[in-house]
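Here we start with a single chain on its own, the form predicted alone, put down as structure tokens.
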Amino acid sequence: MIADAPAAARLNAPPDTLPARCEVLIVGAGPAGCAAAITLARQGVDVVLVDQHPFPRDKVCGDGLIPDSHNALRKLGVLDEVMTLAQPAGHVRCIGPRGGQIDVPGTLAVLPRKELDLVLCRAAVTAAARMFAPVRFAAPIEEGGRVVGAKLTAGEATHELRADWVLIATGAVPQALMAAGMSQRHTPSGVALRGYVKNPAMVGRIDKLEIVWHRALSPGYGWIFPCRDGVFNVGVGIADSHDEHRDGKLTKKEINLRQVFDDFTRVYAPARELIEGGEWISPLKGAPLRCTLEGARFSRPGLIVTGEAAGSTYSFSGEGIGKALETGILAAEAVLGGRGAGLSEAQVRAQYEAGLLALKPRFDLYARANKVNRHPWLADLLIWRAKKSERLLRRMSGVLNETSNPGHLISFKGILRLFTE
């Protein structure tokens, strides 16, 4: 181990120094991969962490940290460091098609993924994980029906690394899943487009996480999230970007995300003012989303899929950081159970998959809540009633804090209750 070396010096170790063996190989140094690496390395596990891009690196994301993110970051021991860099916020502002709005309280913050992932990766190497980049996953190494390592590539070079466990945490892009034989759906669940605009004049005017629904954006939504130093994350997302046919195949809908973004600035004046009076410091970039814990096998002998690769993003809101962290921790805890509690390989995988399945009902409820994106008038209805009902506002806040179910707000019974409670 090299725990006594400065952590910064151990980021992006050259690929030609990759070892021949480790206990756990983690592919992908985003929130899920780093959460697993931190959890394992702090328990003395020999962890190798690889990423296809050297750090710090950009990642397309809304950057919103909702309460589940705060809870996971606290568990990992990095919440204080994250919050020294993040822009805190006390509310999500929900804006309906007719301009009505309601501020939903919650423990929130915004931190660009370039900074968040760097904090997490540094924590992993400080815990003695070894991180190498740029390195790509090419294929698993299999013996006797079990994954026992991986073939990794760096430029033209190929390296074989043996490991007791391989964790795939490569996000929504499916190539690693496909190479590992774990992809059940190559197409994404949704798509998003975001950029960063600096406009100091909007500081204080936009101090909440703003989410906007409008007929012009359906079946998606727009957002403006305030970062620090007068910078704003602005974007649009569509959670249902593909249609499912009777044969089970998915085809991409005819969606022009750039046009949706332009429509966002047309129908929502603050977005228009932000951009017209601001400076683009990072252009609009698009990215796929994998949602609802669907689209991939969760495990096979010797291999575990975690984070957004496993579909850890909520379909209704596109939020995925917190659940990526949680699933990475779940994967690490399952592996630790095999190492310390003597669980068999099958029991480790069963424990992990049971942890994911325990989360699945909540993901399904978010999928039901996705009706708001398809039918924006539901947002008008919720906002109208929430402005008249403290109880409903508390329920909406409970959705953020995961004490209320989002799908219940817009079920038939939920809509009926809007008029009766």
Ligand SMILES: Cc1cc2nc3c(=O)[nH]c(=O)nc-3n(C[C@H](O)[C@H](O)[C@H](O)COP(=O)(O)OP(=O)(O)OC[C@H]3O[C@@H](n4cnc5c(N)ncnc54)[C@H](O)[C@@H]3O)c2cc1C
Given for the second form:
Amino acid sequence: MIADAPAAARLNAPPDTLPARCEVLIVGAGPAGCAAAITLARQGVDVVLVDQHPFPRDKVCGDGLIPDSHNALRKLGVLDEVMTLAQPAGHVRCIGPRGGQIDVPGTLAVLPRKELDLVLCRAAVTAAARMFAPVRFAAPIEEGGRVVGAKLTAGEATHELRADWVLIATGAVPQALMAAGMSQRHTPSGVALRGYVKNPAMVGRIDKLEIVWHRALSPGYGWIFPCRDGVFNVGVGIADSHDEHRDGKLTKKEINLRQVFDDFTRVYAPARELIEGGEWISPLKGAPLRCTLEGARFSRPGLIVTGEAAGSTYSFSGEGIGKALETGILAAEAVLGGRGAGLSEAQVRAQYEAGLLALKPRFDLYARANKVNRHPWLADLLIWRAKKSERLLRRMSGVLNETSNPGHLISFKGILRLFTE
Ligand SMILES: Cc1cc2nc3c(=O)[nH]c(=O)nc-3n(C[C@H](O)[C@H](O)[C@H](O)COP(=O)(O)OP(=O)(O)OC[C@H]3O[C@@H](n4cnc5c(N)ncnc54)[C@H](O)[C@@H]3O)c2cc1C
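Form predicted in complex with the ligand structure, per the form predicted alone context:
Below, the chain from earlier opens the complete complex, with every other chain and molecule after it.
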């Protein structure tokens, strides 16, 4: 698996060898943190990358790589390596409550995160980022109103590491965000759970990324994504897992995700067949999602929040690998601007935040599409319309492939056109 032995040896360097200083400290070695580390280290920046887990590590995910992931992986120069390991697919199959279905064309693939994140982490280390694990971010070090490093922990030991910049790329779990004083909302936007089932008899029968809407799964959906070797990633996700009350407080809804999963196998025969005829090779595990670029401050002096920690996952579909990579690259490019183009600290952060805000229309489009999760009959209507209209199908494919302007689709006229053309 790990072809470059010297790089492999440098993964998970022991915490007691952490340096006292670096240019950029990146906390979290998922897609966002690794994308930033690769981009910075390739430009000669002295990067330290830390993660609370040694790699390779599992990450609860659907493992679906949609077109934005492909584009970002290409930009990082690792797409070919990823595709030698991944299961490619040419369509997302959308299945409505009444069983109607439509196949939306796109450049897609499925690769378990244990493998994807290892490719990314190894690329960061090959680019000369220094990676240490298991190391946890405990708190920022601040001087004169600016973050100048971080307090890190490894077991009982603590370590202070000084850095020009600290990038928080810790995903949907809120602890690091809260410790850094960046969390605006510690509850997630949604929750999801997944497991891996091996069932070689279903190979060829499920060869697309299948997404299923049904009243029993609302406000969410079920999925089956085909990996390699007869293995399938199967799961359910719930958007809007928390209710907002009049006093602004959020409380967890009474949702039993395990029950939703059982309902998925009840209402969708291929899911039932997959599981009854297959073998669980990894049990169901749940995880939170942070969506729509909400829930955290993006930066403060000396510190940048990137990836899902900044809410970079799409609501509606729960896809976030691509935008985690993109926002990690944006953070790195902004920091590089401070080095090369001589941007001030405040200008670096302004450039980064402007980059995130430029992505906002896409996030807003997916937030609106979240209506389908709340009202699954809308999926029936869309599928029915798309079956009759090549143009509508092309439009849906344009959204998936990010070739159409999201601004056109979130206008009232754009939505009306979805149902009328
Ligand atoms: C069930 C489920 C299914 C999903 N399916 C898909 C899908 O099919 N396609 C898709 O594109 N997206 C999917 N997503 C979303 C996707 O998983 C995220 O968008 C993506 O992982 C975000 O990447 P990230 O790098 O920001 O964070 P992460 O991948 O979460 O990485 C964060 C890293 O930070 C580390 N960390 C956290 N706290 C600390 C700390 N205090 N100190 C040190 N390290 C820390 C973690 O160990 C982790 O390695 C799914 C999510 C869920 C929950």
